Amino acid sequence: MNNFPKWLNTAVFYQVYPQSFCDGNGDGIGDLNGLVSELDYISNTGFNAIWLNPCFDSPFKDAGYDVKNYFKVAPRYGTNDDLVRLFKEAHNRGMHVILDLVPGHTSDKCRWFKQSAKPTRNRYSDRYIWTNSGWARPEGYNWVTGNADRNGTYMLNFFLNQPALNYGFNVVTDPDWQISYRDKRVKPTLEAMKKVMRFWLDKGADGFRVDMADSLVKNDPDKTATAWLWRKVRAMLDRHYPEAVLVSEWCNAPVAINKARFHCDFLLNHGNKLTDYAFYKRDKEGKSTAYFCKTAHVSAKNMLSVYLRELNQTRNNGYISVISGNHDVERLSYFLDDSERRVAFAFLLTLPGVPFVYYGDEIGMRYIPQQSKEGGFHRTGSRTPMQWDDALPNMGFSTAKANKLYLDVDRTPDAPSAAGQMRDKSSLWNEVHTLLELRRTQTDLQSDGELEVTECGENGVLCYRRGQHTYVAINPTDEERKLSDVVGSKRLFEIGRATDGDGFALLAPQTVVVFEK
């Protein structure tokens, strides 16, 4: 791949939700120094890159996705120097760190917005999207009226406290207040975001995961104008920061990668068939029809249909990234039991592209329904503190009293912990660790390696070739299945059991085998 950071070919990301990962100062909230103290755990597990959720100054109405100051670390996490130290300590371990960039909106407490809301025209007047009347509420958007002295209403990008930054409109239907995305009046918005990126890249950041990357230009149904803006960002990186990466929350790889020129586009749950059909799918009665549900007995065809097409369309231009989950969805354990998750992880970590694993998924942390926190609503149950050691107070997350924790830890008697899983040779953590080591040492299994599906039967069996010589065979069901090939060549990894017959193999229930031919 031309003009491409080479480190992405071997990268496997670990997503860290900073307020819930490790509390270094005992105030009940995770912080940057706590994260630094656990870098060895992340590295020893086998991850060599970190995606850090927003850590900038914020009123935290949306858990940090409402940025007040892009150039300042939120005091509850530490200081700018602490973030620089994180970069340095990660680099010393051969790891990379990307930050979470929120370019589509800010907090209404942001200095930019306070200036934009003034009635007298100034350099920030066009930084956000305003109508030209305090009574105007055009259809198709969400507006706030009466919250500023300026004679206008302003557009929201998501929550009530998140005014939309103004990158212009692709199709201008009301020229009284809409501005074209090519108009010089909106150019400073993109330049300001590029300034933010340069500020942190110069301090040691290795790139950015971009929140709601496809949301910038309004009235842009095909996202052509939004992609045009991101190409400008990519050109800046190619010229001045060629090793920095851009990862999009777009969930449309051909557009994000081919048109917008992101290095990676990760698959969440925005109608994407792979993750939906792999983990979440339910029928009308609520029964799981997900591929990795052992009683579903479904083919992998629906799961792979869109993915394979998009993989071929984006080959050599960028990576499709499959994730185990993240802070916006219920944890994987909510949908799949322990045995099912093991099979799913073997799939996730043997696909091409750059995988992302959400903190705690590697030890099977649970989704815990609870009262909303900082705009989390149902998502709050996926944001509970990392469980380090069941022999320590608060599972080792913090020395604070339980009622001072950001969120409470899982206090059920069988709650998993990192320490307990690392001691158990048969644990999920040890399987993930083994798979990551295999991916590190086997070139065929890394991000660039080719993918060819060799068998995708109605009986649920899936077999695919990675690179030139490496194969992965999967039986996710609770019944023995037949594979129309043998796996008697060199076996690199196996859970369950594969038994060769005369030109075929029998795969025991919930078996995954990685082998060479």
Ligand code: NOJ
Second form
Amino acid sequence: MNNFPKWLNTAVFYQVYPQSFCDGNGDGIGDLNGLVSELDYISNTGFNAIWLNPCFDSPFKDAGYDVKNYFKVAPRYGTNDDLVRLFKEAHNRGMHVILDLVPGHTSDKCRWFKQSAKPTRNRYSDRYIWTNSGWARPEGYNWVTGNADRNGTYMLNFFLNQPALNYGFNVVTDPDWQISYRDKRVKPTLEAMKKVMRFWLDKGADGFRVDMADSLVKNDPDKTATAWLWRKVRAMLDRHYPEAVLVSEWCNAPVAINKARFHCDFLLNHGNKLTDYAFYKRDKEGKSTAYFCKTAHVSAKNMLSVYLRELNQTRNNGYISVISGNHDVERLSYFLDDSERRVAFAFLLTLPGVPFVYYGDEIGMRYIPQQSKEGGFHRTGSRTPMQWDDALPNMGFSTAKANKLYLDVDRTPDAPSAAGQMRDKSSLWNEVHTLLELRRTQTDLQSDGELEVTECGENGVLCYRRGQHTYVAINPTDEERKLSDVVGSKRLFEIGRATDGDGFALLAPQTVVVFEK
Ligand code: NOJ
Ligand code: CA
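Write the structure block of the form predicted together with the ligand for the protein whose form predicted on its own appears above.
Entire complex below, previous chain first.
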């Protein structure tokens, strides 16, 4: 790929939720110094890149996705200098760090918004989307009224306290208040966001995961205007920061990668995509019909259909990022048991593109339903503190009293911990570690290596070639299955058991073999 940061070909990301990863100063909430102290853990596990969830100054009504000041680290996480130290310490270990950019909205406590809400015209008046009457509530969007002296209502992009930044409209239906995305009055919004990016790239950030990247221009049904904006951002990177990466939360790889020119796009569980069929699907009675559920016995066909199409359409332009989970969904362990997760991880980590693993998924942390925190609602259960070891009071996460923690740790007696899993040769952590080491050394398995499905039976068996001559055969079911090829003796990785017959192989229940041919 031309004009492409080379490091992405071997990148495997670890997603760190800063408030829940490691508390360096004992105040009960994770912070940047705590994260620095655990970089060796991340690196030793086999990850070479980090996506850090928002760490900027914020009232935390949406856990930091409501940014008050894009240029300042939230005091609860540390200082700008601490973040620079994180970049340096990561780079010293050959790792990259991308930040979370929230370009679609700010907090209503952001200075830009406070200025914009003033009745007298000023340079921020058009920075957000306002109607021209305090009573107006045009259909199709959410509006806030009665919260400012300005005679208008303002549009929300997500929660109540997240007003939409104004990048204009593609199709203008009410010129009295809607501004075209090409109008010079909305240009400063993108310029401001580019300035934010340059600020952190100049300090050592390696790029950004971009929140709701498709949401910028309103009434933009085919996203052409939004894509046009992102191409400008990409042009800035290509020219001045060629090693910096942009990963979009768009969930439509052909548009995000080919049109908006993101380097990677997340494949999330929107619209019957891969993770939906792989982990989450249920029938009407609530029984799992997910591919990796061992009793579901379903073909991989549905799981792969959209994925393969999008993979083909974006080949040579960028990568699709598969995830083990993230801060917005229930943890993988909520859907799949330990043995199922092992098969699923072998699949996730042998796909092309750039994989992302959510902190704690590598040790099988649990989803813990509980009261909402900072706008988390059902997501809060996936945001609990990392379980480092068995130490009291908080499994190594913090030395604070338990009642001072951001969220409580999993206190079930058999809650997994990083230290425990690292000691146990047969643990999930050890499997993930082995797979990451394999991916590092086996060029075929890296982001660029192509994927061709060689078998996808109704019996659930899946086999695919990666790159030149590396194959992955999977039987996710709880029954023995026949693969219509041999796996041979050049086995690079094996869980379960594969036995060759004459022109076929028998795969024991829940088997994955990576082999060369
Ligand atoms: C997507 C983020 O992942 C989520 O956590 C957040 O609440 C929304 N975007 C709004 O920014
Ligand atoms: Ca702290």
